[in-house]
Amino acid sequence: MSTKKTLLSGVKPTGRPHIGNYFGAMKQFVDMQNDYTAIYMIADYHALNLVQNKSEMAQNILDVAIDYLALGIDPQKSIIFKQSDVPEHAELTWIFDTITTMPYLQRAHAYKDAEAKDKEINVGTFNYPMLMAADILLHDTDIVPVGQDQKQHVEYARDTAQKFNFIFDTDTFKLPEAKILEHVAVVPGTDGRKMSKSYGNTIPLFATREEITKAVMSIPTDSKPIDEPRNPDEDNVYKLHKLFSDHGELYELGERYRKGGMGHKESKELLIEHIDAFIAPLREKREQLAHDTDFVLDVLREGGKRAKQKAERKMEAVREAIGVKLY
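Just the structure block for this chain alone, the form predicted in complex with ligand TRP, nothing else.
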């Protein structure tokens, strides 16, 4: 038996990933796969709250699988699967629903945000944290690498594990922990707010050079003359440089800001160069994989089988714990 701890994380297939997703979460997926039993999910049933169109959903799922592979997740080492291939996730969600109260779910940030915006909220959105708890707990997960905005969801999973174990007097579920890298917990978007698909302020992770240029050039900057000293930490362009420069480069750049003479145009052009140099090989890899759909579908099919076997075993233990397993 492997003594490695289990890592699980996931991404919703709701559109192109951006560099906030990458530095906040997906980079860790690649970096950590050697040291953990690693499971990466495509959260299609979560995405169904937003994507309710057959061809768009199918394409989005395939796209996330290609993204995972292009970034370097190795299907020989890690399980890549889509949530809908393992119906046990939905089954466990139901069981969690029965031990969860409405006021507890009403405290979720995502729900409160939607409510504050007077949005019509579907039951799936309200119940989102319970499906995510099922994702995490079904696979005996120790650690969940995510960005800051998912911290509360991992806490919901942990609370739910504790509550289930207490009510049924069992140790069925492990208590998972979020893994958040502090310096990239919230990657800023081109407008300075959190980079997010829903704000339209992203730099796509597999962007073309033209897209990178357009996004970087759109970053608002102050109107001080070039020669005036500037605080780099108040500059949106510099904040993004932090992701793409090494320590020495960043120090030099910061000094030039502080001394004065570092114009926005020059800083933006440098950033475009750095981002493009970083993205170019990923773009190429992605392009190759996009032509090999059969391989990508095989990876998903195989990952789905492996994840389902694990989940079936765990559900047996859950049914036993709650008293519905009679034979």
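Now that the form predicted in complex with ligand TRP has been shown, please provide the structure of the form predicted on its own.
One chain, no partners, no other molecules: that is all that follows.
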């Protein structure tokens, strides 16, 4: 029996990943699959709050699976599955709903953000912390890798586990721990703000050479002459160089900024070369997988079976705890 702790993470199929997603989380997911029993969920029911078009949803799900595999998630080491293949997620969510108050859910960041923007809020958006708690607790998750700004998700799952265990006088659910992804890059977007789809300032993770060129060339820069010294740490292009240059290259580049003589055009062209060299093998692997959808679907199908087996065992214990299991 494996002594590894169980790690679970989910990605909503709502669009193309960008290099900020990779350096902020995805790279760590690939690394961590060797140290944990790793479960990677495609959160399609979560995405239904945002994507309500059949063909778009289906394509997005397939794209996320291809992305995971192209980046190096190994289906022999990890479970890759889509949330909708395990109906126990929705069943457990309803059970959690019955012990959860509305004021408690009104504290959720996503709800408060939508409310502040005066958006019409659907029940799914209001209730998503309970679906997320079910996602985590259903699989006896020990570790949930999150950024500092996502820690609340795990706190909700812990609170729900404790409340369920107390109400039903059981130890059905373990308390998961947030694994805060320290020392990860906050990747600047092409406008200098944090790279985010909502800002429209991203460089796609599997971008073509043309897409990379267009994005990098759009980065705003100052109007100082080429020979005038400048602080590289204040330059949006240099900030991206930090992700793709080795220590020696970065030092040399920084010195040229400080002494003067590094023009924005040259710096951008160098960055394009470095980003393309990094993305090219990922892009090639992704293209191969995109032409072998039968393999990708088999991975999802098998992952769904494995995830459902775990979920069924946990739900048997839940039904026993709440008193609905009579035979």
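For the two forms, the rigid core is made up of the largest set of C-alpha atoms that agree within 1.5 Å on superposition. Numbering follows the first chain given and starts at 1. Because the structure is predicted, anything quoted here is derived from the model rather than measured.
Next on the checklist: Using a rigid core superposition, assess whether N122 undergoes a CA shift of 2 Å or more between the two forms.
Outcome noted: No; that C-alpha moves by less than 2 Å between the two forms.
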